[in-house]
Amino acid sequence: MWADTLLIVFISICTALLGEGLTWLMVYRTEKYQKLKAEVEKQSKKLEKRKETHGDSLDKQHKKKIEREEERLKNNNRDLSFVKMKSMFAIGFAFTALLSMFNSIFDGRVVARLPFLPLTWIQGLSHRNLPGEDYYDCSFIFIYILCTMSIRQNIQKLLGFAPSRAASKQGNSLFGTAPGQFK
């Protein structure tokens, strides 16, 4: 069981590195991505500085300026997400094929024993394709998903592809902070 668990962690590290390599080839090294990322970083820092400078005592003119900057930042974040989107489809397709292959290899095998009883709505995933009713037993897919989620984030930080703290504070996503939240 330990060998299977360690193998799944290794597979997760390899697929995360493969995913980041493909993303680098298709997105991170392009001029458009680098330009947009630099613009988002610059706008995030400028907006954060402006909010710190003026604090809560904002008059109408300053509020409008901040709202315009937030709107520009939101648009650039959206453009950045769309640039990343093409690689996400390619990676998703490749990972689906890999996942189905690995899932067939580990089908019906208990790869770990959980120290807790998963929530009812997670038990279907954690006990997927396993015989018996012992929900402490864990299947490949559950461990793989948990490992991939945590490992890929850390690899992005290690390789310098994760968004900066300033951009993250401003809501560096398609569903970021609302432009008028400081009214």
The other form holds:
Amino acid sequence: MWADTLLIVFISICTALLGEGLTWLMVYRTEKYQKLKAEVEKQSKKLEKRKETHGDSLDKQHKKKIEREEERLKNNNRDLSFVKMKSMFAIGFAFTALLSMFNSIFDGRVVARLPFLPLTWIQGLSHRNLPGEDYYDCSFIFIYILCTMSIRQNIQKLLGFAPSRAASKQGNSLFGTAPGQFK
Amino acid sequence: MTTRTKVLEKNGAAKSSLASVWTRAFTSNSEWPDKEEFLDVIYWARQALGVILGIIWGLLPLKGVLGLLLFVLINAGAIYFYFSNFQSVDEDEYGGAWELTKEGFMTSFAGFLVTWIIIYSGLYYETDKLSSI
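What does the same protein look like in the form predicted together with its partner chain, given that the last one was the form predicted alone?
Time for the whole complex; same chain goes first.
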């Protein structure tokens, strides 16, 4: 039991490092990406500050300025996702192939015993391709997804590749709020 | 470029009279001029707490919904206590208590589940499997 679970953790660390390494090679180290990222971060912070100080004021000039900056940030964010997109697709394909390979290696094998009964809609994942009706038995894919969720994000954060909070907050608000909020 | 900005920020912080992040994280009512720094402390504290609770739950062993609920309560409670009582930060500066309470929660939860499942399976697989037959 130890061997299987620790092997999955190891696989997930390796794939996370490989993914980040490939993304670094194809995206992070390019000048275009670095320039855009720095720009987006600067603008997000500036916009956040401006919203904090003038957010409630009814001054039309300030609102116009904020709107203009939001528009510029939106454009930069779009460019940034476009730069990332191509390599993400390539990495996505490579990882789907890798995942199906691991899936066939661990096919039908109980790799762990769950200390809780998963919800019905998770059982499809935690009991995938396993024989029997004992839903405490855990499949490879469930542990792998959990490992990736925790390890990948932590590795990204450690290496400094995770998007900054200000940028993601502004990015979310761009899609989350109604347009013309500051009109 | 990002690395350079970070180095500059770090150097800037080193020049000021503020102690290192580690010292400030363990000292009550520390000053946090950089919001990101404090959010990072919360994030990593949460990850460490997740793994530690996962190990304890696996060793005990705690099972079922009780284990999951206890984790959520302790994780959220400890972090809430940390920022509101120990560090006494102004929650509104960070977008409210909810923003701080959920910072890095999902990652911590995933880390907790992984350690809990690994330790539990490693130690109790045979007994658990036999008892279920």
